[in-house]
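In the block that follows, a single chain appears as structure tokens, in the form predicted on its own.
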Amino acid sequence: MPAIKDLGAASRTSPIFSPDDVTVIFVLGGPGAGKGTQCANLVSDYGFKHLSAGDLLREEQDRPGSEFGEMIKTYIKEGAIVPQEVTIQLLENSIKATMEKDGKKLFLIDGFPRKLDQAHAFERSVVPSKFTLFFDCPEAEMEKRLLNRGKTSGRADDNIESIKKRFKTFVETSMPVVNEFEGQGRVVKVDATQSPEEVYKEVQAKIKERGVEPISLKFVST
């Protein structure tokens, strides 16, 4: 991944890119809705470049000699949000890096974005989205998850404090994003509760309505 250089998302005032040139839809729910499955099958089957916000902070904790590596390290700790001039950034170097390395030109941005300010700086200052992926998880199973899951991930925030700390975060920071973009008809809601590959196939069969399809599809002749 790209290090940050500059802050320069921040200061702009109209997108980077085109939707016409660069589609990118974001995936939100709960923490353990399952979100990283689903966009692995979207992946291999629709030929989208997977950018996880929370693994690009990650990332970027851990490089050598990152200026906002601690920052971000006490943020998810805390189950909080980072400041969303350096997410948007780090998600703005990976869009250009994967157009440059490989001409891909669609996009899942996974877990972001977590607040309405950061939507809306997205969205000003990169590219719209062309919808919200949403899904639809009560807490009490995603937590039965992520224990699950802490077991062998290896995660700093994959134990009970840290998680109903982000249960907190995405209900009260997150939901109005969501709500927001649902009145203006921007989001695909999906019935996580049921298992991956019936989640899938309720995917499939929504984004299909939005004019997304798979790869094998595009290139059938008519």
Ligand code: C5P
Given for the second form:
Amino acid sequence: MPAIKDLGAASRTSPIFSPDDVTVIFVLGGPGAGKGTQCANLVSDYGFKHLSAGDLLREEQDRPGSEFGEMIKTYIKEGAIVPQEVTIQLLENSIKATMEKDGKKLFLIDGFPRKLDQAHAFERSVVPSKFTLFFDCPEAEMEKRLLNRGKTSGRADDNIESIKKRFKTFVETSMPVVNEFEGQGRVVKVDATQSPEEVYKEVQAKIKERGVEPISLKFVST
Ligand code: C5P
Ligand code: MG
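Now the other one: the form predicted together with the named molecule, given that the block above is the form predicted on its own.
Below, the chain from earlier opens the complete complex, with every other chain and molecule after it.
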């Protein structure tokens, strides 16, 4: 992953990509809603590149010499949202690197935008999203999944103290993003309490309604 050299992306006033050239689908849902699991399915069947904002932040946190490492670590432990300039720059760098490397132009951006300012800044300065895939799941179910994941994930925030803070941040800071997009008719909502297989079936049916088809079907004529 290229190191962050500057934080110019978030302050640009027009998008660097057109939605005609680059397709971005935002993937949101509370912590433990199953975003990563479903993204992995979509990558293999639809040819998306999966960019997880949380993974990119953890990578930058661990990158030797990063000037943002300590700051990111503190925010993640506290379940707080890292300042958008850093996250948007990491995403932009990854989008560019992916396009240069394998020419991919379909992106699932998972765990982003988690706050209204990052939603506005990304769509203004990088590219407007096609829609947001929202995984709707009750806290009790997410808590159960996260505590279970915490047994093996090695994540500093999969413990009950951090989980409670992440839930609070999700409700207070991230849900306003979902609500704003929903008001614009730009949210595809999926019931994430079902089994991963059932959730995926619903995802496939609902994104089809928005014109997103699996790779194998794209080349079938008639
Ligand atoms: O999505 P994930 O659960 O991996 O995110 C872990 C943490 O990374 C979040 O709780 C938050 O502290 C940070 N994060 C962020 N901004 C984002 C995505 C994640 O600050 N857009
Ligand atoms: Mg994740």
